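Just one chain is shown here, as structure tokens, and it is the form predicted alone.
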Amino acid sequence: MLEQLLIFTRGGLILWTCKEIGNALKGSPIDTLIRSCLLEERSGAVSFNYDAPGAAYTLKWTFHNDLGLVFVAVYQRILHLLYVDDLLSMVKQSFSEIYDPKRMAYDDFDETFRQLRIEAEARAEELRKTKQVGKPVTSVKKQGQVSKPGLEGGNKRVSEGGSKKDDGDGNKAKVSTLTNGHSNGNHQMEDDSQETDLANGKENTSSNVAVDLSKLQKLRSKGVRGRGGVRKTDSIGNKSSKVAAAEPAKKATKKNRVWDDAAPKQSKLDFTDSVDENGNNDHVDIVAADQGESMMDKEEVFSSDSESEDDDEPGSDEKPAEAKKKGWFSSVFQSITGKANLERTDLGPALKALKERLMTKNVAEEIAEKLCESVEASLEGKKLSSFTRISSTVQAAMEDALVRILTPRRSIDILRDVHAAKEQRKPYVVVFVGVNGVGKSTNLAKVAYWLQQHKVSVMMAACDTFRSGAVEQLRTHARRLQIPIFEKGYEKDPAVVAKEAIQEATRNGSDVVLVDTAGRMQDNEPLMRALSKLINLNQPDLVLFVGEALVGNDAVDQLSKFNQKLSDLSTSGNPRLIDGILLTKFDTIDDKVGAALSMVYISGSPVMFVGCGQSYTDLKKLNVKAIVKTLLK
């Protein structure tokens, strides 16, 4: 049974609800659909499932993009109603005929909806009956097909017959067996090559064919391809084997290294600062002071430079301008006399090109496909204005979608949250999590340096008790930045170490505790369980996922499995998931910035920091406009 049908505008104004149904929905499925699906550019999905205490709903929707209307149907998931899609399309067509932007009430639509619902239910019932009647007929046909083995399914029988007939005159036997009308090009090529071998006086046995095929596979693996069949590849194979045999003679010219001269130069490899017995370093203050201002406070200068990069290059836009000019003149008449409303066939080529462009920018394939489906759903049925090309319309819609995804929907001002926690007389706790080798400890030190510049007292907690050298690495950063560090060595429970560090920070009056954790793969069950215990026991204020900007499709797997494991292994009813993302190695990717989009889309968490170098100042905020411009360039 249909629970609810709702019609509202994209601005959120409810125009009509079905009073006849009148069922009170449990929870807020419509609000969740808007917040988790429509605003997240997931409107290309077929349906949306909503679970509430005592109810499980399925929601389906459709858009009238030209009028800016949304039609949503809600029903119990267990029912599997077949007429919902048909009913939504009929309601969309009927309501669009009477829609007036100045009108707010549509009470007269109740009778129309009642008739449409009866018609949709009748169609679904008739379709169900025809399927039930058609099942025995199809089964009889299948039985008839089995009872006549000579007509269909002959590939297996012919191959068996061919093996029996092939007794030395193999090629003719094979040609005679492939008379079922389904011979393909592979068999024809094989027969042609065998006929040429027979003409040259060669025996054409199955063993020779097997040997030739093995040679052909070896030659193809080396990059050698022939057009004339097996004989040509044999001659090429002999030449390549001779060249391969001659290559090792050229490589035997390596000189031995002289080790005696390198001994006195070993002292120059030690670039560490001298430390006395108490661990004090005289050069630490100078090193920390020379770092300068963090790039987190230089966002405006960097964004203006990055956005004007392409404009400063002379001649770079001349060819695209000419292409645009030609495309405009060629499509001007099509834009005037073409179709009034956009259809899927019109949007297909532009969306395909846009998907390939996103994938070249390192966006995960799954994410690029979903984004294109969402843009297609938002543009289908929309009127194309005069002198406007479909490609530019699609690109503008994709740009709006990308800005909407990458723009944070909540405050990411950590300094404000730190001061709020300070007023409550408790430290602000940040936990850094991620896979191995992405730079958690290094970027933790960058965040600590940035907080120091804003007069915030910081304490580091060395909770990576798994990797050898992790405590020493964090201790080096703490010594250089003159920051206290809480450590308990190795082979300790990281959750207990973090708890004791927070207690120590509370006693000492530290404002922020930065917790370093061990790198772990998303499939490592013991380490993921230890991470879940650390987060559940200490309830940090911020859980930062540290990920590389170099990853593509793997970003989806990492973030989704991290969130899934944290949710499954949590002992509380409201599990803590990833709150924000820190992208590292952003200076090594050139224009392959798609990892930022993939991570934000799959997790719904904003990118709070971007690491772009190896010094303490190389930390900045994400420039959304520059990222979107790079993705669509």
The other form holds:
Amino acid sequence: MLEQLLIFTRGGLILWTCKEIGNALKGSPIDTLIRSCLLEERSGAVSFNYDAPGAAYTLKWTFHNDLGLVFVAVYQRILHLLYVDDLLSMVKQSFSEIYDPKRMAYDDFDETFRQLRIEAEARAEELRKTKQVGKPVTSVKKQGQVSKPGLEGGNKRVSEGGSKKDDGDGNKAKVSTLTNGHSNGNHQMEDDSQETDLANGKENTSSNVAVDLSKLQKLRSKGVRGRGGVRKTDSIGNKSSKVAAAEPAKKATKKNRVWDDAAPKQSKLDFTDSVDENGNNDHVDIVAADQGESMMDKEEVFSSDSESEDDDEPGSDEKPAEAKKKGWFSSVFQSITGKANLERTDLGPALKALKERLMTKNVAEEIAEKLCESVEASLEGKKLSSFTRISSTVQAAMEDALVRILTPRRSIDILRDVHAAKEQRKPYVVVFVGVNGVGKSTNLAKVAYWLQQHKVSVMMAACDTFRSGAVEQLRTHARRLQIPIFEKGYEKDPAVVAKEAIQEATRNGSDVVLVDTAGRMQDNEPLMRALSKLINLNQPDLVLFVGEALVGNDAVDQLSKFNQKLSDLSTSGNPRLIDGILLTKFDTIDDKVGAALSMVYISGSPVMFVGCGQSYTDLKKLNVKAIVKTLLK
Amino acid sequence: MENLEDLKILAEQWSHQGIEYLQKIPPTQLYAAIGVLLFTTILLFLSIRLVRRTKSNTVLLSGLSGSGKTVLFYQLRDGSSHQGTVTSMEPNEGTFVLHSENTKKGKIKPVHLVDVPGHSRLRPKLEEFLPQAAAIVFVVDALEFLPNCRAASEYLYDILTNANVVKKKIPVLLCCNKTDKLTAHTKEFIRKQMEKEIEKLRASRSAVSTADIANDFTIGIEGEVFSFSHCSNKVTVAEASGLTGETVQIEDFIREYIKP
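Return one more block: the form predicted together with the partner chain, after the form predicted alone shown previously.
What follows is the entire complex, opening with the chain shown before.
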């Protein structure tokens, strides 16, 4: 049954709660909903899952944007109440009739709510009864299927594939579980039963086992088509054997790359013999501490262009120009009178144009879509103020949303954290992770230079023990910057190297330890496991994901997979996820700055540094206003 | 009927006379007279506006998320916090006479109270309201003080070093909320802790270089441990409890700076 239904204003005052249901909610689901969903511009999602010790809730919400009200319904996740959406919209309608900004108590609404709830429940019962015609016939077979372990896994996977197709609900639920940092177990169960509901609903007349299987196969194939790339989601019948066959084959090839100390090839690959060191000394110049101010400390001076009227630019609105012409006169008329309520159809073309514009700025498609949905949810039903066009209202709302996303959720003052760690006599450990070739080692050196400028003693740890030349690269940087480096050569376990580096730093009193790791693809299971071992063992203070600004849609995949692996493979209850993002190669993109937005949106962590060149001073902070302006130009 | 016609005739006569009179005056004098009239009216408007501007009646309620600003807002306005609050997504604004003063007779100037959301993603909203603020109430959760001490002190530091606050010397009240609970800290303890944390912030933020990291000004005196008395604007500490309606000290502070 429904646990709670709340009505509150956007300013935070609760106007009405359902008094019949007296259950107190465990934890604080509403506040968590606001903080991790609505303020994170995910209000276009369908529902939000909240886990507290002793309870698992699902929350659904709707807005009344004109009056600034939010309606939230909370219920237990195991119950799949179908009438919640209906109920919410009915409550919204009837409450907006009696709403008065001056009134604070709405006790008379209790009666109305009770009637609405009975109505909604009755309607849901009817729907369920019509579905039940097909149910008793298929349920027997379903039980038979579920009992077989292989097929049970198949059911789950199918549901995962199936759920992917309904408006990315699975994605959104996944994202929310990531933000909660809890296992996917609950989420999969919900999807499973949702999927079977759908399946049952579709079958009206079937009573054949063959039909069932064929339908399941169709759904499975749809799931595979939905996402390209390596998908291990099929495990029904023959496909499972294929995947199983692929895995040992993969493992056979990967064995060569596993780092274990007993490997006999160790001596061959380890070129870090001390003979070369002295020879190299002459060629390395020591970087004077004054190579100039790091750009981190410079004020950002961006030219204040006069705000160009984007709507006058013919280039930006090419496609919807025709559709706009028809609606132009009426929209002008409406903008003058200013009384129109914004409907989805009105917002549609403006949002579509905005989404295309974002995508031309290299924002990932998925992110642009979610953002537009969120802005739509926040604008629907709002009254247009006079003398504004729909497109400018949408633009203003989108600008607001973008500023909100890019503003960090927590303080990104690293120096402050370093000082705090210094007081506790512990070194501040930063781990640089990322895929291959994004610029981890280069930017590590830049960060070291910046910290040095701020009179912080730094130590580097060369935990990239795989790539040839990685240790030498760091050694060169260390020599130029005159900072100590801890290295153990190649083919060593990076987690152990990092641990020893931190111990060394504690001994010789370094304030910060910068740990360089090898680049790895997000799909590479053994490497991700090694990374998670490194992080679990050493518990760094900051896990910095290094991503390049040139990346496109892959940013979403990279970050979400990294976070997922880190949370799945973590041994403790509180998994360490990515704490910050370092955006590199920013000088190579002119105005296609969308990667910053995609990364921040999908991971929720702020951009701490931006690398904009290959010399030591090319490190700066993210200027939120400039980025938003560039994105919407 | 006759009266109307008579009036009409009279009006016509007067207008004729007026036009004749005007035409008699040499044009330069006319223009000069009109010019002087316009000039004086403009001067009057400007002076009225200037005088009005110095008496802003905006009070900002700021602080971290969860410190109790929205509850205090409704307490000051209505005398009760109604059915509770959740995290605010938008500022709450209102111009009203404080609830406790409703009973007083006579004309009392209403206060424009703004409750700015404390969530860090909504921090830019505070900067929108700072220019028009006459006083700032910084609300701190006295119950959960120590875990949030750093974040609260950073926020307070940002406010105290803001250009608007320093230039206009906007007074700040450090309000310790939730003092009705037994385990709430005292205002002296909170004051000392905040001073310590701000001292650390001062050290780390003005460590180097010509450009400060994010702050417009530095506060405090060089070489001395920071104390709120070093600020050019007045910083005072008070206690309050939003849930029980203990808001006397806040109201006194508001009335001190917004004359009734």
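Numbering follows the first chain given and starts at 1. None of the values given here were measured: they were computed from a predicted structure. We call the rigid core whatever largest set of C-alpha positions still superposes within 1.5 Å between the two forms.
Enquirer: On a core-based superposition, does Arg529 travel 2 Å or more at its Cα between these two forms?
Expert: Superposed on the core, Arg529 moves its C-alpha less than 2 Å between these two forms.
Enquirer: Is the C-alpha displacement of Ala55 equal to or greater than 2 Å between these two forms once the rigid core has been superposed?
Expert: Indeed, Ala55 is displaced by 2 Å or more.
Enquirer: Aligned on the rigid core, do the two forms place the Cα of Lys426 2 Å or more apart, comparing between these two forms?
Expert: No: Lys426 shifts by under 2 Å between these two forms.
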